[in-house]
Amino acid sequence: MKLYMTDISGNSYKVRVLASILNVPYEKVYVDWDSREHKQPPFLKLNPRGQVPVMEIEGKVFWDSTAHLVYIARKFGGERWLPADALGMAEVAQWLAFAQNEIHFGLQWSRGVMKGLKTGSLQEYQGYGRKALEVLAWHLKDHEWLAVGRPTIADIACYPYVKRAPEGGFMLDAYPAVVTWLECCEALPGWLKLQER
């Protein structure tokens, strides 16, 4: 496996965390984000979206962190990180979609505006972000983990931009169940520290 990544990408981080937990070896290829290497023709041949991470796996190229998580979980983690039964898989998939919707358009984009990495309506993005934190708090008040009563790729997918939510103007202290969940994730063997920029 070859992972095209940056250290500061929350989406690259998701893949690195699962690989670390499962002791999966892979080759890191660092993409020079500051010089916009991800927007140049050679990289765009790998990922027309111009984003990291990208993985080369068994002769195929996948350019979405969710696909990477699914592959690693199924290939190396058995049932533990991605259940094969219909109900369990649907429960995990619900949170994978949540990571790509409210968390992405709310917490991640709010952070992007406040860090000067993105333009757009901070007020609109923060509205989505508040909804993301409210939904997480609602669920986590009665559950330790997001799906099937144990850590799964659902938790890994949602973690990075929730952890970075304060960089988008959100106060996590207002969501104690979310803070506890973040701490539970960080206590898992093999969990990596999220780098900041």
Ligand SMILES: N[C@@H](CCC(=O)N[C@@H](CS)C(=O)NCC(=O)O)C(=O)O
Second form
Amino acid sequence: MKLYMTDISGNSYKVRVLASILNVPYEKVYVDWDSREHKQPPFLKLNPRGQVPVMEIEGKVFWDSTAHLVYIARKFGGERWLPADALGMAEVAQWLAFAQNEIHFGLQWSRGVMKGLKTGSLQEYQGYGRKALEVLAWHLKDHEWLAVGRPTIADIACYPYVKRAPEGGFMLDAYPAVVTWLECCEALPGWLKLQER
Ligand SMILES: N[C@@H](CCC(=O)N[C@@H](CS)C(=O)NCC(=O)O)C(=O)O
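Moving on from the form predicted alone, please list the structure of the form predicted in complex with the ligand.
Full assembly next; the chain just shown is listed first.
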């Protein structure tokens, strides 16, 4: 398995965390972000979206960290990180979608604007970001984990851009249950520290 990634990419980080927890070997292929390698034709052949991460798995190419998490969880994690029963899978999928909606367009993009990586309306992105934190706080006030009462790929998918929310102008202190959940994730055996810039 090859992972095309950068060290700072929060979406690549999700894949690295699960591989670390499950002790799954893979080859890292560093994409040169500063020279915009991810926007050049050779990379765009792998991922027309021009984004990392991308994985080559069993001779096929997959983009989107969600696909990578699903593959690794199912192939190497048994039932533990992605349950196979219909209800359990739906519960995890609900949070995988949340990671790719409110967290992505809210928390990730607010940080992107504040770091000069992205243009667009900070006010609009922060509106989605506030919604992301409110939904998480609402759920986590009486649940330890996001889905099925244990850590799953739902937690890994949501973690990085919630952790980085302060870089997008959000005060996590206002959401103590969210802070506790971040700490529970960080205490999992094999967890990796998220690189800050
Ligand atoms: N939904 C994608 C999002 C990937 C993403 O946003 N990657 C960022 C780095 S963390 C990127 O490559 N951004 C460049 C761009 O969107 O142009 C995933 O989960 O893999």
